[in-house]
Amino acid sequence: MAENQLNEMFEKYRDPRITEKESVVDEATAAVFLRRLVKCLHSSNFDRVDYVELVQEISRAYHLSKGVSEFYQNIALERRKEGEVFCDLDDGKGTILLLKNRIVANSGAVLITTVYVSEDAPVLSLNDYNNLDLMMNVIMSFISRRRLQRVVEQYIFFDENGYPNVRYYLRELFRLEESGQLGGMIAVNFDLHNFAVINMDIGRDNGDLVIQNYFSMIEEVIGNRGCICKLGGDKFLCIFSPDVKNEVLSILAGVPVAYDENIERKVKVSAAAGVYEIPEGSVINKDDVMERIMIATGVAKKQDEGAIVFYDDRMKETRERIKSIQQRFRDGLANGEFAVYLQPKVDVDTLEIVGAEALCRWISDGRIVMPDEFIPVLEQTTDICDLDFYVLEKVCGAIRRNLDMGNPDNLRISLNFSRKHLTNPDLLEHILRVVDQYKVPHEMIEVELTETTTDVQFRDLKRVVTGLKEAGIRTAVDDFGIGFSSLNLIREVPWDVLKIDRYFLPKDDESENSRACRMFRHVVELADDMGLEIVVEGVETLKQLEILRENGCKIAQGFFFDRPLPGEKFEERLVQRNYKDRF
């Protein structure tokens, strides 16, 4: 400290007892400290019981009673007191305010510190003020070091509301996997199920303390044998020894969770949660452990309530696979590799084709894939929205030139639409577009669509379906009878088309009063009083074709007629144009 800076405090403190006389501590010792100090204070296996000495001992030298350092992150909360404050010597004698030292860092946070002495204390000099000062900016500076890296870490590797995020989790696996203990340990990647719903039911401050006691739950559970971190919102991390997992596990399948002081207020909380063992002695990493977790609670996810899915290999490679085919198709789609199939529909009275179903397959180095190969894949991304309007595309160019060749046997063509779309608010305007660019009458194109799950979609869905119908295009509810929004369905949505499904069907061997009977008779009767065409999917039998007629339904649709053809084969099929044949 400088001796004008010195004779400011002086003056600013007014100590009398501030003078000129010989030192309390002489130079020699005063380095010694010094030296000390820094040692301790730098060392990289730094010691507190050791520094705590070290200041009592400097203390008693000089005479101190106390001393106290504060810690705040900016200068706001200075004001507020809102800070870190710590006493490493306190003999209660302390009443004289001997020196004090405030800093403000270039990050804007604020160090003080103040020593203090007894009224009977020796008075010191300046050399020894100096000596003091020097030794406490040494202290502050490893302060403001040791809290600036704590704050650092705290931003780094906690969220905003004090969870540990992932990169504490990567920073746990890394020191698992340096130590070689990551070997044995269970790793889990989860999700919350259907929390939207329990925010909406509780609101949102309540979910919090829900995720908040949740979570403590596990965190407890582990203790110091793993972590649990916070991915964000709902979504979490966790890693634990094998002594611990039926616990966390019971709680991952679901718990009641408190959510008021009185703990009488709760919710039953489960998770989606993907599960890796690692086996003991293997060589894997962070990155390993990261991707197989992932790839087990995406299983996990599409299961019901509270599902823990394990991983296994079979995973990873059936991961790999989707991954092929997300890479391959847009080249699939360039070169052409996928064909328009067409499935009939017949009149169940006239045996005559009337319509026809529009179906994709993939021909690929000379192999048709399935579309149970691929249409679940691309419904994971809205690669199957371009695969939609592709065949939209082939459909509308194939019904063109049969007009052009003045071709008497246009039908009209339906085809299916993926959920996926509704989340898109031109669709409409993309649809009529593509059919009006290609000049194909509106009546002749029919667009199917499946149930939605969720209040948003069916919106979308409503908006949608009231579009097509003004504009003159069919549209017919796909698959009904599996869904559960069935009847609200068919009473809120203009449907033109009630498409039911196979598994709605009854069977060859179900008596005429079975409850699969009945109830396909009444949706049928029910469909008909609401003014929809009904098509019923699926027909394999001659009894099933049978019942169609019993219960007024017109058209049919399966493998009993034929399964879906490649467009030249539906060609022939319409010379024939009907299935009398088969009687």
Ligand code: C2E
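None of the values given here were measured: they were computed from a predicted structure. Positions refer to the first chain, counted from 1. What changes on going to the form predicted together with the ligand:
Hinge location among R167, R319, Y341, V197 for the rigid parts moving between the two forms, by C-alpha fit switching from one part to the other: R319.
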Second form
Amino acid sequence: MAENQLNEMFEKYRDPRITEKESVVDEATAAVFLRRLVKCLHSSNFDRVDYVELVQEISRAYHLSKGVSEFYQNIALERRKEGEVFCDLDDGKGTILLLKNRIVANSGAVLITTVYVSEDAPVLSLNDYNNLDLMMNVIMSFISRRRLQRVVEQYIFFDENGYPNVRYYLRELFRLEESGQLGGMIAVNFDLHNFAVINMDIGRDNGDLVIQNYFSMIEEVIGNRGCICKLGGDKFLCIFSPDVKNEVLSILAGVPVAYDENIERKVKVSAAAGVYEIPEGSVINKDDVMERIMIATGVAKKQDEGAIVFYDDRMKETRERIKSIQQRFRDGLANGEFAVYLQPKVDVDTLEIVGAEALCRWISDGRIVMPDEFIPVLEQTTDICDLDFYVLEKVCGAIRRNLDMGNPDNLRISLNFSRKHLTNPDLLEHILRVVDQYKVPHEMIEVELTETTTDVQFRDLKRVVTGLKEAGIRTAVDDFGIGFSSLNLIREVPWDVLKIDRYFLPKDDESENSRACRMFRHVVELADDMGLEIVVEGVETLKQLEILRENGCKIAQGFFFDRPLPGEKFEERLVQRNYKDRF
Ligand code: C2E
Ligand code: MG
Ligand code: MG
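Now that we've seen the form predicted alone, could you pull up the form predicted together with the ligand?
Everything in the complex follows now, all chains and molecules, and the chain you saw is the first one.
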């Protein structure tokens, strides 16, 4: 260092304690300290004990008494002195301020380091002072980097309320995967059951407390045998070793959780959980684990009550089948792979065909796929709505062609409309638009709807049925007698037709006085009394036909007459028009 520079520095640091006398710590020792410091701080496995020892060694060499670091998130907090203060060194004698460094990081955070000496400490030389300053700068750059890392870590791995988040979970899975410890662990994804209702009952703030306490319960049980994190809302992920399995699962199955300090007010919390017990010794990766717990959770959530579902490979097959149907549906619809079959409805006295039900078939790769395979899948999204309108267009087109040919056989065709349509406020208009576009008389179309499960749906159902009735389109309640049918359904909704499900139709071996027969009789009587037309589905035998006649049911639909027929086969049937030749 040139002499004038030295003088400049000396001016800058004009400290009565710094002299040009011989250094307290010689250059060589100072250089070794610096090297050790850099090595200690920058090694990937930083050891705090080593670091503190080194700092103490340096402090002893320079006769320092006290070292203080202060950390503030920003300047405003620094002004208010709201930050963290660390003191790695203090012998109680440091009264004279020797050195003070303050840096403001790019993030706005402020770091201050101050070093004190005692009154009887030996006077340092300028070299001592410079070396010490350099060492302090090294330490500060390290502290600010570690701090920044901690801040970043907090942002990345924790949410705004301090819960570990999904990245935290994935990091843990990755760590277990890398160290070959994933096999044998139990991974769980869970949603709290009906938490929206709990929130409504006790208020959001108390709801948050419940979540916090429930989370802590599981966290405590898991301890250091895994981890739990929050995906958001009332959704969580955890992984743990088998020794805490029973305890964790019993919490998930349902426990009372308090939400006040006196632990007096409690609610019962349970979860819909998907569990994957990772086979011991398996070489599975974290993505597969995630996929499996999500699949099992999907199954758990479909059950009405909160449930714990263990993953098995068949679930994956089901899910892949569902995905494949959903992916192929659009193309299938565009390529005309969906065919409309018609099943005759027959007057039980005259044996004449009086109508038909349109039922869909998917002709895929030369195979006829039955509705049971694809309708429930399409009902998981609104795909089913597009299919129903496709069927409506096909039916209206066929009726139009028939009318244009001057064919007098004006049969009413019924179509199935999924419950998924009920929330669509434009449903009625949409149906009328299609029917009118083909100039099909409204009375030739009948819309079949099944019962609903909730009050909201019930209101929608009533609105839709009333609207259709006003527009002159008939409505039928489908599958009556199974599922959620209630008497309210026929009291409150102005249906035209009641379709009694085949499960309700007595079997051949049932005696006339059996419960099934008696119930069937009463339901028919009730519907009749309410002015509803009755169609009985699933008539397979002559004896069943007799039962219909005896009970005054007018219309039958079933394999006894015909299965659902492709369009051209149905036309052939119409030529003959009745089934008298069967007798
Ligand atoms: P659904 O509306 O109750 O239709 C009657 C079902 O009973 C038809 O099954 C029919 O083939 C069957 N069936 C009729 N007579 C008999 C019989 O004597 N014995 C037996 N064992 N079964 C009989 P399919 O065609 O397989 O349709 C099943 C369900 O799929 C339908 O039940 C309906 O809910 C739904 N579906 C079919 N096509 C459509 C559609 O285009 N849209 C909507 N939303 N659903 C549809
Ligand atoms: Mg039907
Ligand atoms: Mg039915």
